[in-house]
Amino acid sequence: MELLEIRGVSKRFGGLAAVDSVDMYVSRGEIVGLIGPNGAGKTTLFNCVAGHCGITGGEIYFDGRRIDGMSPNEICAMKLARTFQIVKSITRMTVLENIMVGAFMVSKRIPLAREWAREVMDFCGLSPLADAKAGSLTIGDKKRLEVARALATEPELLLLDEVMAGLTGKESRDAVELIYKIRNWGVTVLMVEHIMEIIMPISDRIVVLDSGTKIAEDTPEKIARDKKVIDAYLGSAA
């Protein structure tokens, strides 16, 4: 049984199908690349998974559990979570403060809370910070605490969207070092990323979408040779 199943999901907004009949799995300890061209669907179909928009058709199945048409609140207390492309820090609070957020989806003891968010800011390297004002860091860190919140709530999923966007190169391989550190963890993770020199060689395999529909999976090395993709989203150029 695979952890994640995407079996035939659409999203239509009026006319416009952004997601049409799309098939795909992940299974427990891969690293699952999604890309695709700008208004491929793949954000769209996040948040079909994460539960902040309803399906308009096909099913998607969670450790065996059907949750499309569950509040993301009931989503993510099954231990599937995700991260935003547009960073949602609660700016006011401290960058320990908006780890508890998540930590408290673990225990609502805040002792308990707390211990368990000064873990995981230790393991995602923001321990200097953790009396900082989430609204006065960098976008680098602010991408680190979107990742650290989310794994506060203990997932055995994690659903990233585009944490390598707007990063110099130094903190994007900062973040891969992370992204293999918490699949180290225990923790599986499907992610979308436009740069494709980072999520070619961290991905088990790649899910290609273009407007909304599936039209590549595959190993790595495959995609890249594959003419579909490299008409759709690589370029001729490749």
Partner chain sequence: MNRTFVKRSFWTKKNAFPIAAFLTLTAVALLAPVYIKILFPLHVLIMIYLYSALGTSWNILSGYAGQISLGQSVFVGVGGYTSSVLFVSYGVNPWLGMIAGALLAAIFGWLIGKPCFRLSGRYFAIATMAVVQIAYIIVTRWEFVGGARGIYFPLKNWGLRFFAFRAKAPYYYIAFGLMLFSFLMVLIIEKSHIGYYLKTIREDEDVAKALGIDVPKYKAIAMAFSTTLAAMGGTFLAQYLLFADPDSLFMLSIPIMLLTVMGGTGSMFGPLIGAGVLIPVQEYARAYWSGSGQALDQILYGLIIVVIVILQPRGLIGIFEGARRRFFRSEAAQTKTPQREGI
Contents of the next structure:
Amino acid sequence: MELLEIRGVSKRFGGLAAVDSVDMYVSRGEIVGLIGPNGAGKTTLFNCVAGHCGITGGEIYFDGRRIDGMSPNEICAMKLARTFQIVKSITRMTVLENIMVGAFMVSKRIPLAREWAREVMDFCGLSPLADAKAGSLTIGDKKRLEVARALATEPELLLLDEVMAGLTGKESRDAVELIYKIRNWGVTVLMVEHIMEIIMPISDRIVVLDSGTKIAEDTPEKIARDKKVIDAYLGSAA
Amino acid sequence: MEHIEQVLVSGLFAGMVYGLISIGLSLIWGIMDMVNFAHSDFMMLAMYFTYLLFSKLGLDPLFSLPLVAAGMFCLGVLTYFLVIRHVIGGELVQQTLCTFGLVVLLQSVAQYLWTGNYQMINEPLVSGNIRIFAASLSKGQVVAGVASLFLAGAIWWVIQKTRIGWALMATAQNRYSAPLVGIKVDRMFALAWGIGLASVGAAGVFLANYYYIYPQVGATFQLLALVAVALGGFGSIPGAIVAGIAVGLIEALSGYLIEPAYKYLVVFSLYIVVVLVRPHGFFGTHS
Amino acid sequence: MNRTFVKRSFWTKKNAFPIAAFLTLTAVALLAPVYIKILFPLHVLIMIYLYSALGTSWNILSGYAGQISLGQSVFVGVGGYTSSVLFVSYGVNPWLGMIAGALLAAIFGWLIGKPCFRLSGRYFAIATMAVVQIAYIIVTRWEFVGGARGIYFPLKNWGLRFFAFRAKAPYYYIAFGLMLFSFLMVLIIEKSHIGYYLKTIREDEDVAKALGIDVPKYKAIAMAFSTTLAAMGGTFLAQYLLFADPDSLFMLSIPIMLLTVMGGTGSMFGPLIGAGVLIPVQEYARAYWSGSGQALDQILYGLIIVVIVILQPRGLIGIFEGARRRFFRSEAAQTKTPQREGI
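What would the structure be for the form predicted in complex with its partner chain, given that what you showed me was the form predicted on its own?
Next comes the full complex, and the chain you just saw is listed first.
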């Protein structure tokens, strides 16, 4: 069984299907990209996987256990962590304290959690900002903090929701670097990204959603030449 | 023992006034995302103004209505610029603290200026009783109810049909993008406070016709209005009126069926139940 | 991923100043009744300590966990009434009554919290306001607990055993103890993961859940701390007044909230600072102007609140923190500490 298996998952809001019987999987050690035009249902699918909204059909398995219907905190305890598209830093806490909140999943003892949080902070290159209030960070650093905080829960699978959006060229190159590092650390990554140029080179495999359904799934090279995918993107741009 | 018609009719007319009180609260809540806990204490102020105009100048409440409403409008704008403006970006606790500070201030100023004694307007133009179906009601109460409905309709019309109302609603939907279309958010907020206090001021004038006037008179109305706004959905004027009437009826009925002492108990318990089932009220659209 | 754990001493240089300050102030506070022989200042100090503890009880639930309660007085009332009824009707020792009251208040808190914690922000606040009104109506009609008259103590048993004294000084020490106990609670919260979790819940519940926090559980923990403390304050107040009635126990929600927000929410000493400023103003102004039967004391009280909220939105503690930051920054600039310790 794969690390994450999504089987025929649907999510309807009223009569509208935001996600329509999607099947996909993520294997251990992969970086999987989930792309699609605006409104394709990527973030909704993320929310379903992470337990923030219930699904109206299908099943989700993580590490061999069925997780749909579980609450986000139970899912997080099973070592599946996520970031939010709109960064949600705890503005009145420092960077280190923010990461510690995640680190308490590893240990409830403050000194241990702090040591672990420092390690994650180093890993994500946030150490110089340890004592800065999270509210005062640049958008790039906030996104980095968002990743660090999720990483501090020691996940096996990390869901990244548009961590590149709104970043400058340099910042997004740093972010790409960080994602490689995370994978090499032994964490599997499933990432949503709107910008194809960024996600293509770093993904092992790409899943494309359009209007809630999966229209393609392949290696980045093949996806880039897939007619349906190109149509979907051009269609949405036109 | 009162009969049921009496209970229903008086509940209905009381409810209309609750509706008018709730409108201003609902408007401020909807447009600025802020709860004015001092709302009905401003109404208390309007009741005293009405009383003073009557006792010092012999002006009947019927005629002092425009004066008091205009005065309350100015007071609303003034309060906004002097006080509210400074906490609008703050957290819920600061906004709450601020309006509760106003509660303390308004009540104590009234206590200081006019003592804690109960006042009443003796023999206004509208006095005596009237029969509606099998129920006998004071004329003041009937006028208050009908005029409240009328005023509520007028405010609703302004909000729905005029440019200013449109600008207010745009501000309510998104205060950050409203400036992009040339809306001055600050002025809209001030206007919301002006309209809010003018409407509750009008309610105060009507109430002064038949109700006792004392510094703490706002307290009960405040909770009833909050309940009505929460039930009706914040920002919704028809919601406020319907919920206000519902609150009036429930209050009267539970007083009749159980015991007058427990009528608010029923209203407040119902609030908790309803809000648990429908957190955004029956007319609310926000999620 | 090996985790090292460096044990840090409590007696560091950084801690020296707060510890010294704390010990000095405690010593001064403990000696105060020896020198203050006039009753009124002692009464004011007792009220400051009591309201500081009550403010802390509000602060844990509303300041730390962000669940703004406008009905904290329900738990004060439950505490005060439980011990009073048990004592007057059943002869149960008030100290035991205090524990019983705290337990009962915690159960009440759980019952109220279970449904109401699902409500967001102002809906929760208004619900708590409704709860306090409901409780008030019930208590004033309930003859078993004395109705609107309340319960009056028989004034027969005095002394520490009965938690009733003719002098003010014993109350003073008990109130001071209650305040220290409230600080201990905050310390437990601040120095453990609970504090971090509560602050996260306050800022954003979605984030809290995503980081593995069992939100209902931690809200319930905050509620338990908060209600216990409020109920203990209620018992103290009843023992101090030697009676329990609806107006003096169930109508404190707003003052408790006001002074805490004035002092500063989500901080240990906020409630004490708020109480330290507002209570003397209120008590002295009331005493000074009382003869004229006017409300100047309340006008002053209201004015202070409105002015503070405009000038110091974070509360009075903002002034202290600003001063401390300036002080430590100038020090840090001299010694050039490369990396400071996170909290």
